[in-house]
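Just one chain follows, in the form predicted on its own, and it is written as C-alpha cells.
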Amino acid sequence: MTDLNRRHGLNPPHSEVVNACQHIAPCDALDMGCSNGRNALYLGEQGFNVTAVDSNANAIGMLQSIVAQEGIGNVDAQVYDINQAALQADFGFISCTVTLMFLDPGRVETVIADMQAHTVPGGANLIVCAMDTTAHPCPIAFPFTLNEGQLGALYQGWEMLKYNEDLGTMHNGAQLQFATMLARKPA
C-alpha cells in the first residue's frame, strides 16, 4: 500500500494496476469508475497524468480533497456517467477495474466499443470483471457480469499481454470468477 492511500484511509491500489504499470510506461490514463480514488493516486503517483471519472459524486468529491490536499498535479477527477460512452480525449492507458458490473449491463459493449476507440494506437486496456459462469455461478447479484471468452472476443485483433478467467475474491471476502485482461491496441 503507498503512503498516500495509508495516509487518507484507501485501500490500496488494484494488484492489476499495479501489475500493468510494468507493461505500460506513464502516459495520459483513465480510471474509470475511480471511486475514491485508490487506482488513480497510485496512477499518479507513477508519473501518469490521469483523469480519474466516476458517477458517485460525493466518491469524486473526496477525491478532489485529497488532490489539493496533497497538492497534485497530475489527476483530475471528474464526474462522469461511464454508462454514456462519450468520452472526450484520447489516452494511453485505460484502466476499469471492478467497474462494468455496476453498469447498464444494455451499455456494456457499447462503453467498451468508446473505450478502444479512445485508446491511442499502442495504448492498452485493463478490464477487470466478474463473469457468471456454469461452473462458478456468481454469488452476487450485479447488473452486468461476463460469460466465458466474451471479453477476450471483444478484443479481437488487441495483443493480448495478460488474459485469464480465475477465481478470486472481492473485498467483501464473496469467492468469485474474474476476466482479466490487459490488451494492447495495435500500433
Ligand SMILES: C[S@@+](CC[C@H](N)C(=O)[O-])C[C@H]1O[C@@H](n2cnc3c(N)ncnc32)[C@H](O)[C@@H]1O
The other form holds:
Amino acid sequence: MTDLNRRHGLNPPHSEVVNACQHIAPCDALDMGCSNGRNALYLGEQGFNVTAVDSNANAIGMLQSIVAQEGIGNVDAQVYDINQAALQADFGFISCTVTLMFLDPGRVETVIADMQAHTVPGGANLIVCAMDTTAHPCPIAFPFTLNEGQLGALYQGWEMLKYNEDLGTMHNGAQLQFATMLARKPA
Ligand SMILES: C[S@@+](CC[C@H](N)C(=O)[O-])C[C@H]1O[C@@H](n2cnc3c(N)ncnc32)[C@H](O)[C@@H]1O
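Switch from the form predicted on its own, shown above, to the form predicted in complex with the ligand and output its structure.
Up next: the whole complex, starting with the chain shown before.
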C-alpha cells in the first residue's frame, strides 16, 4: 500500500499494475475505468504522465480532489464513457483492470481495437478481465466476460509479456477465471 493511497482511504494498487511497472518505463499512460484512482495515483508516483478516465463522475471528482489536495501535476482525471471507443490521444501504456466486464458487450472488441490503435509502437496494454468458460462458468452476472483464448486472439502479433487465464477464488469462496494480459505492441 502506498502512503498516498492509505492517506486517502484507497485500496493498494492492483498487483498487475505494480507488476507492469517492472516492465514499462514511465511514459504517457491511460488508466481506463480508474474509479477513484488507486492505480492512477500509483502510476503517477512511479513517474508516468497519467490520464485517468471513468464514467462515474463522483469517482472522478474524488480523484480530482486528491490530485488538487496533493498538488499532483501528472495525473489528469476525466469523465469518459469507454463504450464510445473514441480515444483522443496516443499512449505508451494503457491499463484496463477489472473494467471490461462492465462495458456494453457489443462494444468491447471495438474498445480494444481503439486501445490498440492509440498505443504507440512499442507501447503496452494491460488487461485483467473475468471469464466465462465451460469448465468454470462465471458465477457473477457481469454484462461482459471473455471466452477461452479470446483476449489472446485479439492481440495476435503483440508480444505477450504476461498471459494467463488462471482460476482465482473470491472472498466468498466462488471460483472465477480471469484473463490477465500484459502485451507489447510491435515497435
Ligand atoms: C471494478 S472497478 C475497477 C476500477 C480499477 N480499474 C481498479 O483496478 O480498481 C470498474 C470501474 O469501471 C468503471 N466503468 C464501468 N463502465 C464504464 C464505462 N462505460 N466507461 C468508463 N468507466 C466505466 C466503473 O465506474 C468502475 O469505476
